[in-house]
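Coming up is one lone chain in structure tokens, specifically the form predicted on its own.
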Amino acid sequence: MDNKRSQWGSRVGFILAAAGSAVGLGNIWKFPGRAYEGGGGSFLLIYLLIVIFLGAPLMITELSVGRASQSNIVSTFQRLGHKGYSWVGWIGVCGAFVITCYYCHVGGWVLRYVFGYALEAPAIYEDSLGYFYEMLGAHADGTTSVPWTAIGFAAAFTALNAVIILKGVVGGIERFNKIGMPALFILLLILLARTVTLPGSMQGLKYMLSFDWSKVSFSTILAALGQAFYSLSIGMAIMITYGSYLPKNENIAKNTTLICIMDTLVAVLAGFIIVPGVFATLGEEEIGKGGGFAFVSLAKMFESMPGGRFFGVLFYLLLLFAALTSCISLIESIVAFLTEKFSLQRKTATVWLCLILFAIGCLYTCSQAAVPLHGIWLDGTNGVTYPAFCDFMEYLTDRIMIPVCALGCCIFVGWVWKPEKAIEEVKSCGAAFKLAGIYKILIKYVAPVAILTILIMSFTSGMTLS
């Protein structure tokens, strides 16, 4: 072990940072829509079972591998005596890189809406779709231009991430999450209190707590699988990196439980806020998921809600904290790789990385509406297609890089390094691991089959993880 390597300053700091990484935009703007489509409580139950039997074991696996190696994701496998599996790390770090390229820009859009609701909410209410596309450089008269507004706010968001990363693991990441995660939960509770007091919201709340199994299909299970994997930061180089900062006296199994609980709680609370809120103000037919729903459709809800402008600001602050905590973890995993693999100074690696991420992300933002940039894709349903560059970037990460990296980790721990080594790492804190036998079965057989299913179905049915 490298004695100069950073470590978390406290258990609370690690749990909040790891939970912050897991809690992202998908928890808040995609989970509620998927829960609604999947039958409310039926989807919640399926999702919880997947988190318990697949998400948690995979997180334990990545944290164990990281702490055992005390290294970045690429060097991890060499440190553990299996250099041939470094490809898993390379896919993980490349996936984290591509995700961060567009995540830092979406974070900028969220920051724009914080100011938008604070300063010009009537303009959003008047034409929410036009406001969104104007930000992206598509104007009402049919012309387009470089989306300087979106790019400017993305630059500010990226710079904020860089400042936090430059302050280090303890002084930057851990300190920010100690503030950001409690603030996120406070905002969730305020918004929940506002939503459940709206006339008509109880109908939405009852729906979320009921079990409509008629809406459950194989696609519902696949959606829950993908949501859980993406939400928990599995297959993205993050948990291996964060695990490498863990001291040996930390209980990985117990900490994983707390992280999964916090992440799932955010998603469920978001569902209890958005679904009842839309039921009360717009009607259930208006419920959707994704960025379009978060930036466009929800404007109608805030306009219809007493005090909606204030609660709109709070909602986008909630999204901002979620975006920051996730983006910080992605950047840190890449910075750890660059500083250790190429002996770069932390400042040099962070500044240049953020500049490159931001520059590539500009293509993502421009391709939304202003510039006809396209990638190329091949799947079993549509053959060769030329999706917008923004969709192409998400396809690369959601359909290939994340599941392949997660599958590689499962194969490595389940069949090469062996589950016994991971269990030994979990027990190194002195605590018992009562579910060790179940863990072996899950990581060797169940998790790989589930990930392979996601990988295959994402190409044949168009399913995405996020």
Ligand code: PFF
Contents of the next structure:
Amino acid sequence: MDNKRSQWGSRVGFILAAAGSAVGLGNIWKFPGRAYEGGGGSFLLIYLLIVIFLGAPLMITELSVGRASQSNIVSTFQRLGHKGYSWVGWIGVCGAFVITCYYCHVGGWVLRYVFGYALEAPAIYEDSLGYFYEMLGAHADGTTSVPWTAIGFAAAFTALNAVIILKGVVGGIERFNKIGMPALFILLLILLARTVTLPGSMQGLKYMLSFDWSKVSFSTILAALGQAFYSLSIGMAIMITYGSYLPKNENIAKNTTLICIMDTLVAVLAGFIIVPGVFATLGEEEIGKGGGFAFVSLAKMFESMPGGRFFGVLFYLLLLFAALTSCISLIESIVAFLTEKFSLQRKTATVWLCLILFAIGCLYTCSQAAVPLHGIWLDGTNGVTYPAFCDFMEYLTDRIMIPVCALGCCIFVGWVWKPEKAIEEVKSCGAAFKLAGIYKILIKYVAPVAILTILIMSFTSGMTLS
Ligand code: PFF
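Switch from the form predicted on its own, shown above, to the form predicted in complex with the named molecule and output its structure.
Zooming out: every chain and molecule, the one shown earlier first.
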């Protein structure tokens, strides 16, 4: 894929790229932690409802807007004759930018764990939490230092992305996902089997299946909304870019269904492995230190599995590929925007973008444990707080930029461009769009009202739903 309006070579090409973008760190590193914070089963239920009623229609919307306009995120609105809505695209690009800043770094942590399991698995088994924090510059003796290990690996991961994009081998990586994604899925199933037989994990399984509504407030619902959109790669208008590369004969509705199912399955599976894994590995008293759920909690499983070290390397390697395809999709769509909008050369745009992303991401990594950097936040549940800068970056994208961009897309398609045009675009492949009536109601009324209400209530109401 390059910034000329090329097209996906085949259906598989598109599905792989879009699913590759969706399935990533969000499913395995973010989702389980969010599910834990949101009360397990209650979060899961809210999440599923959001994917079905808001996520899927929005993906259809973004893809059809992209295919109709054949343009990048910001120019899309102008192309369709509504320049006044370009702000939606701008928020999307800014959101994608902030996400990529930290995505490059967490990708680096994954790379570190590939080497960690290959070279020093016993050290991880011995003190999985200590190993994780050591990487982030917080040492066992209570002192802290600049987290050079994490930063070094993040630099390598970012460079890897840049090289893949510049060498134009994105397609190769996507094709790898054809094997990598099912392999990751099978490995997750194996890990699930291991989890349920791990001493202490039952409590975690119960937690994931029970509804603790006392932990659910509007702020939780907003977190679930941001997480679902993040995981599906929507609300950053990235699917607009992807849609613009999609041939007319592709069935947008069918593809959307497939991507949503795949992405959600991986996330839910990861939740059922990692949350019980955390209960078994850390015990309840340590559970609050959940920043590294996907890194810390799996150690015990690998340790107690035959060939655990091999599976450890394999797991983080597959996660690395999943992270790469997502990260590439983010960088690619920002580069497409920069080259088209500012007539920058592709190489210049990619190199500078990666350097800046990496530099800002260092603040993310440093504020994990080593340096007390804070942001400021306000919500109806907790009032004014000063979250660690790393959390602040995630709040900014998941709780403001993504929902606002998604809201903008709904309003644009529901009321300005009109859902009929999106439906026409879906039908242009020649197949029927059986749920067109429902889609219209969802995109016009349900989605905008729901997103707006959740946003407002999250910042104004301190209500929990119990
Ligand atoms: N969906 C990816 C994940 O779950 O890791 C992350 C992501 C990729 C978010 C692309 C947004 C995006 F546009």
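For clarity, every value in this text was computed on a predicted model and none was experimentally measured. In this text, the rigid core denotes the largest set of C-alpha atoms whose superposition between the two forms falls within 1.5 Å. Numbering follows the first chain given and starts at 1.
A.B. asks: Quick one: core overlaid, is Ala150 moving 2 Å or more at the Cα between these two forms?
C.D. replies: Shift of 2 Å or more: no.
A.B. asks: Superposing on the rigid core, is the Cα displacement of Lys83 between these two forms 2 Å or more?
C.D. replies: The answer is no, as the C-alpha of Lys83 shifts between these two forms by less than 2 Å after core alignment.
A.B. asks: Align both forms on the core first, then report whether Trp213 has a C-alpha shift of 2 Å or more between these two forms.
C.D. replies: Yes: Trp213 shifts by at least 2 Å between these two forms.
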